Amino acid sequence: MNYEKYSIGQLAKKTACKVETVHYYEKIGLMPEPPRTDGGHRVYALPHVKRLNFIRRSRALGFRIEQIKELLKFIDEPNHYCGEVKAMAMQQASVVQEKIDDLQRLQSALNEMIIQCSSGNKQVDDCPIIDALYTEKVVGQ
């Protein structure tokens, strides 16, 4: 296939990511080392664009790097199948929740502080929100 070449800087902006980190996702074997030209400089094609696009939006959804390797290595081998990539979705959804409940309950625990509160108007040395942070266990918890 004959796809549009694209610079290293060119590459970066197409996808929203700086240059240093498409050098860093090739050193760590995110994204293929790319061919180069005679004088020395990378060109990148659509299949890049696309991979890079991948990486960064598994990124988002909270994937850790060694998770997406494994998610490229489905990709780039023969023989996985669509419920391995489930597996790891659902793992990374379980995740995300745990980390809503933990935000949940620290809203809580703020929220118990302010309540507390009763008047902006105490020193601080009086202050129930101060004390409540003084202390081993934190509302709510």
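Show the other one: the form predicted in complex with the DNA, since we just had the form predicted on its own.
The following holds one chain only.
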């Protein structure tokens, strides 16, 4: 296997990731320690690019680091089934949906307060937004 070689900076650029983040992922075990030059510089290749892209895409989908470790274990080790991956994805979809619902409730509360503030030239003492935050039970709490 003769792959093209990449420095960490090149790997980071290919994956829209920071060098420090690659260091971090290696430290926490998401990325393997790569071979080095005689001078100690890391040397990466295509499989590293693919693995880091996998990690970044999973992060983008909101999977936590620990979950990504699980997903990578499914890949790295034999005898795992697509069903296990699907279950994780479905669980994640459920988490995302809950966040969306939460945020939509917050949005409603904010919009309600904004509507009440028809004029912006009242003193803060008479501000319905401030009143709401000080006294009323705000949806989303």
